[in-house]
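Here's a solo chain for you in C-alpha cells, the form predicted alone.
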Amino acid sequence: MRHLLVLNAGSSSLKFALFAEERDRLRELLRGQIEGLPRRPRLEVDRTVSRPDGDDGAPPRRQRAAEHSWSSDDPQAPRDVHAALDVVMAWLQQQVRPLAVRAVGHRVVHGGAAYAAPILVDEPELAQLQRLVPLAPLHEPHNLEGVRAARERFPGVPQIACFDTAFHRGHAFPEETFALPREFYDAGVRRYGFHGLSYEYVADRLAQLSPRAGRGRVVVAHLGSGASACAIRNGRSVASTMGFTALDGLVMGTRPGQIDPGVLLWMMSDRGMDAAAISELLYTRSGLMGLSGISNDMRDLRASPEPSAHEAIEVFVARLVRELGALTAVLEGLDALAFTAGIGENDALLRSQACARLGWLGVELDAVANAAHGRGSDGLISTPGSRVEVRVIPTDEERMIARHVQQVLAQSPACDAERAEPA
C-alpha cells in the first residue's frame, strides 16, 4: 500500500494528514498537528475510524489517537518545522507498517501570477516561490520551510506545492485589477484571493450534495481566524473578498479586512509609523482582537460580558453581510450559501445573525437544523421554502491537496508512479 503525506507548515504549528491510496479512492488514516512551536510544543493526532461507504466527501469519524506535550526546557522538544517533522514521522512509523510515502503535498498560501496550478517543487521553483514571501509574510516563509524539511527527510520523493490562490486564477479583468496605472498590474499587483483549497473542496462537496446548486450561483463563507468569502459559478471562482494579500475583505481574528488606504497614509504622516510598524498592526493587532481588546477567538468573545466583545462580533457580522451582498451582485443572484471553517462550521448564532439579514434574498433558516449543524450529513440548514439553499459544509483542505497530488503524479512523466520511500 502506498501513502500520500500532506503537510501544512505554519509559524507555530505543523499540521499533517496521511492518506492511503486504494484503487480509485483516498482513505484517510491519520491527521494531527504539532502546535505551540517553538516554546511549548504539543502533539495531537486523530485516527480516522470510519467514513461513509462510497462517499469520499462526507466527514469521517475520528478519535484521538495520541497526545503529548513537552515542557519549555525539555531538550528533546521539537523547536522548528524540521524537528517537528522528525517527531511526526517517528510516530507514523510506529503506527503505520509498512509506511511507504509516495509523495508529499504542501499547502502554499501564495502562488502569485505565475502559479495557477499545483507544481512539482525543485530548487529553482523554491527560489521563485521565495520571491513571493513579502506577499504573505505570515504564511509563505513557513510553508516553504515545510517543503525544505520534507525534501531533506524524503530525498527523491516528489514534493508538490498546492496554492491557495490557484482556484481564483482566471477571474475576469474587472475582478482582478486595482484602479492603478497598468504598470502595476503588469508587475503582478492584482487581486489574487486566498483560501482556494478550501473553496475548491466545498464547491466539489456541494456539487455532490446538491447538483443543481453546485451548477448554480454560490457564495461560500470561509470563516475562521482568517476569513474570506468567494463567489462561485458552475464550480469556478469568479470573485473573492481577499485581494493582493490576505489582509483584505472580511474582519478576521487579528487582521482588519478592508480598510481605506488613506488611514495607512495618515498613520505614516501623523503617527510616524513605518512599514514594519504598520505591518505588525495589520497582521497581529487588528480584527476581532483590536476591536475587542480581549481576544481574537470568537468563542472567547461570545463568553465575555464586555460590551467591546459584543461590538466586535457586530462588526464581524456587518462586514460579512455587506460582502455577501456584493458577491451576490457579482453573480447576479444566489442559489446557495455555504458556511465553512472554524467559525462558519461551529457558530450557529453567527450563521443565524448573518442569515437574518439576508431575508431579502429569500434566505430562510431552519432554526432547529442550524442549531444541529444541519439535518443528517448533508449540512442543510435552510427551510424547504427557502429560495436559497444554505448549508454547513466542513472543509477539508488536506484531502483536496491529496487529490491534487494524485493528479500531478498522474500527469508528470518525471514521477515514477510506483516510487515510494519507506519511512
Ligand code: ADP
Contents of the next structure:
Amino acid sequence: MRHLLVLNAGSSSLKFALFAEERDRLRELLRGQIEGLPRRPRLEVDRTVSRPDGDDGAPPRRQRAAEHSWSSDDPQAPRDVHAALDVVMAWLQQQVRPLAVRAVGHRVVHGGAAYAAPILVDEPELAQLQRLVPLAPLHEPHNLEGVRAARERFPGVPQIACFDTAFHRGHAFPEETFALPREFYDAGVRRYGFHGLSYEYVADRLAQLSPRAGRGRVVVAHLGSGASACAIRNGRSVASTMGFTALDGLVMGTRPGQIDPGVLLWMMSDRGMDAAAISELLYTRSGLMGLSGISNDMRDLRASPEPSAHEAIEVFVARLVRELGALTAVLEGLDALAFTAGIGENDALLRSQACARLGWLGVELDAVANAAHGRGSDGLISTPGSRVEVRVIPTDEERMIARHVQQVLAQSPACDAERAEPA
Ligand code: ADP
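Having displayed the form predicted alone, please output the structure of the form predicted together with the named molecule.
Full assembly next; the chain just shown is listed first.
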C-alpha cells in the first residue's frame, strides 16, 4: 500500500489529508489539521469511513478520531509548521502501519503567470515561487514554508505544488487584464483568479454527474470564508470574480469583494491610511464582519436578530447575484449552476435567496430538494423543468491535489519508483 500526503500550510494552521493508492482509485484514510498556531495549537483528525462502492464520488463520511489541545506554556506544543508536521507524522505513523508516503502534494495559492499546472518542487523552483510572495503575502510564504518543512521531513520524496491559480490560466486577454497601461500587465498585474483546485474538482464532478452540463456553460459559486465564482465552458475556466489578489469579487467573511479604487484613494488622502492599514482593513475587518459588526461566520449572522446581520447577508446575496449575471453574460448563457464550500454547501436559505433572483435566467429551484441539500448524492436542487441545472457539489481540494500528484508522478518516471518511510 502506498500513500499520498496532502498538505495545506496557512498562517495559523496546517491541514492535511492522507490517501491510499489502491489500484485505480484513491482512498481517503484520514484528514485533519493543527490550527491555532503558534499560541494555542489544537489537533483535530477525522477518520474517513470508506464505502464499498468506492469513495471517488459522493462526499465520504468522516468520524472524529483524535483531538488534542496544548496549553499556551506547554513546551511540547508545536509552534510552527515544521513542529506541526512532526506532530502530524508521529500521529499518522501510530495510526497507519506501515506508512509509505510516496509523494507529498501541497496547496500553493499563487502560481503567477508562469505555472498553469502542478510542478515537482526542488530548490530552483522554490526560489522561483518565493518571487511570488508579494502577490499573495498572507498565504504564499506559509504555503512555501510547508513545502520546506516536508522536504526536510521526507528527504528524497517528491514534493508537488498545486496552484490555486493554475485552473484559470489560459483566460482570454480581456478577462485577464485591467484597463491600465500595458506595462502593468507585462509586469504581472493581471487577474489571476483563485480557488482553482476547488473549481477543477467541482467541474470534474459535475461532468461525472451530468455529462451534458459538464460540456456546457457552467458557473460555480465557491462560497466559504473566502468566496468567488467562476465561469467554466467545456470544463475550462474562462472568467473568475477574483482578480490580482483574493480581494476582488464577492463579499467574503472579512473581505469586501469588489470596491471602487477611489475609496482606497480617499482613505489615503482623507484618512491618512497607509498600505498596511488599508490592507488590514480589507483582509480582516470588512465583508460580513465589517458590515454586520457581529461575525464573519454566516451561521452567526443567520442566528442573530440584529438588523445589521440581516443587511450583511442581503449585501452578500446582492453581490453574488450581480456577479452570477456577469459571468453568465461572459458565457452567453447558462446550462448549470453549482454551489460549493461552507456556505454554498450548507446554507439552503442562501441558495434559495440567490436562485429566487435568477428566475429570468431559467433557474427554478426545487424547494424540498434544496432544503435537503440535494435530492441524493447527485446534489440536484433544481426542478425537472428548470432550464438551468442547479446542484450542490461538496468540494474536495485535497482529493484534487492527490489526483494531480498521481498525474505528475506518472509523467516523471524517475519519481515513480520512489517511495519512502518518513525520516
Ligand atoms: P474556508 O475553507 O474558506 O475556511 P469553508 O468552505 O469551510 O471556508 O467555509 C466556512 C464558512 O462556511 C463559515 O465561515 C461559515 O460562514 C459557513 N458555514 C458553514 N456551515 C454553515 C451552515 N450550516 N450554514 C451557513 N453557513 C455555514
